[in-house]
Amino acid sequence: MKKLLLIFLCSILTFYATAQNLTRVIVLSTGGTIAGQQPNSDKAGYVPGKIPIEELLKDIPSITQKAIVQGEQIASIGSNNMTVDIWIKLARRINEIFAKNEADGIVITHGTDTLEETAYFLNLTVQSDKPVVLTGAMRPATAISSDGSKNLYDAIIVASDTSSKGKGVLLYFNDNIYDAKNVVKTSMTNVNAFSSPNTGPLGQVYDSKVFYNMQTLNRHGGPAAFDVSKIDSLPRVEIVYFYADASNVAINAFIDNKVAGIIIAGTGGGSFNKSILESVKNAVKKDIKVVRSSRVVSGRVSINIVGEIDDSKLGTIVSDNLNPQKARILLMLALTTTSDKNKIQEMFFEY
């Protein structure tokens, strides 16, 4: 019955959107600070994901002049509790919406802690070139001067703009539009919490108008995306954080637990000490894929650095300019299609 009602509502929205020449946008909510509720509007503490998407949309009534908008609740969590299961659920729902022509664009509201990770996962799994835009907030909905309503309003503007098509999954925050691969959270407290250190933003929104200055050339979604339609789980990949005088206890524990892959968040260009090096050799012998990434916020990890690490000899993969958390996502998805190290390395250069 619910499915029939949804189809009926989508049909009405399609007719209305056509009649008014407005774009249809579905907002998928996962919770987060943008839906957070606090006991005191002037205090930092709050409970994430408490306010349903329908209530958030009521705070931006003028958006109805720009697009036909409907909300759908996918989850109600803080993004520190985001899971692979929810990622797969999101990707499947997005692909379903576009396959059935239920919307022209999609916005996802999300907590900021893992926002960049969800964006990158969807960037690799959404099988359409229609706009998908993620956004969130640094201040809960009930706070003084909350930033959520403006971010949500502008994200819908971005998703409804025809120039957003074909750019991969986007992230909108505090006036700026970022691509999913390069964006990273760079502040724990400021409302200007995101940036793309390697590239800068793709564009901006000003006065309800979208302006693009750049376009990413990296491969993303569309028909060639990773297919998660028949996948209920992903291979287990873990991250090992390296620091001065780090032991091999953590990496050895992952090896003993027979993980499918390990990302090393190394120093500088992806380096680590002799203790970790011996464990990496052991992991590779056990057919565990090891990727060298870096804890540094910008730059890239190069392959076969003279005098440092010979990846060809060691059997490791380099993350190029993917940070550890995004390298983990790509490796998990890559392992659903191949176990060939060389093919996986090409994916890191491509995506």
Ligand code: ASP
Contents of the next structure:
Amino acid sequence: MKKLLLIFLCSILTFYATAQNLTRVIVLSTGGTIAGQQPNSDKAGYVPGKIPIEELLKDIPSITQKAIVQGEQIASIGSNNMTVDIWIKLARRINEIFAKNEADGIVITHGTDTLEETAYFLNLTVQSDKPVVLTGAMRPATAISSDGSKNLYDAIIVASDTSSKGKGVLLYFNDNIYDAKNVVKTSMTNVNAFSSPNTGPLGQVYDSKVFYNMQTLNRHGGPAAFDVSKIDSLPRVEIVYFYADASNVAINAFIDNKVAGIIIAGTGGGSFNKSILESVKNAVKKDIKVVRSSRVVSGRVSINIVGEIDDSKLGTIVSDNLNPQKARILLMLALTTTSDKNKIQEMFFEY
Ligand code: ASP
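The form predicted in complex with the ligand is what I need now, so please give it after the form predicted on its own.
First the chain shown before, then all remaining chains and molecules of the complex.
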């Protein structure tokens, strides 16, 4: 009897000691397909954001041997309904968690459609250099061979690994770890839905171990570029998509609506036609900041000093290698600190 009691006490102590060495990870859930539920597990149709985070964590019971994990529901939406309000709420909660030392790492579960945008917003607004890892799924939690549990498990492994510190906000998907600036959703349907066309992934997870090959040198957290602790909204910036023979109806509507900035998703290296060119001149005259980006997924838009589109004469900013949706985020945040075009241009090269 005494022997049994001793064994019992020893195992409790071992468990306690092990638990003490485990890192603490908080999973902030926003919804998405990873929390999606379907009427039929063999059909594509589903409702995103239905399953609470506590339920999703029950599907990966062995994670308790790797980290002390706690779930927290921030929103229950499809990420097509993501808003600036939720971004600010998320950034503030993350900054609070780290300031109060409530966790060593954070995972965010999120729909894949705007995952890269939330990742980039947080990359610019999270103050700590502790790991923040976003993930999602292409198949709903109820689907045959759903990818959500594996992505969630591995994202927690990444967030609890000390080597993930100081690498900026990360996105984990289908074995790969990506940096927030370069990652893009490149498939509408495949489970390997993300890639970084300009740079490749930073690393991988295999067998519950994290392997890094690269590190981003772009500016990110600890301290972050922008402070959202006292900001409740952002200036309005819209995106104009360009294509052959595009009219200027959309860009003129944005100008008439007095937006603070316009991103042009141009062709090739950020080009557009004469009709848009006239509207761009008009926008700049009205002190609306215009950024030339591109609808092409890799490469960079560089400053033009010759030809029809001459940035120094036009007063336009170039996005460098930021895609239009991320250029919009940077311009919105930049406009909270300055309206100086040259300073904003510098930010596009730095962040
Ligand atoms: N509609 C979903 C969303 O972005 C797609 C996904 O999560 O894969 O929320």
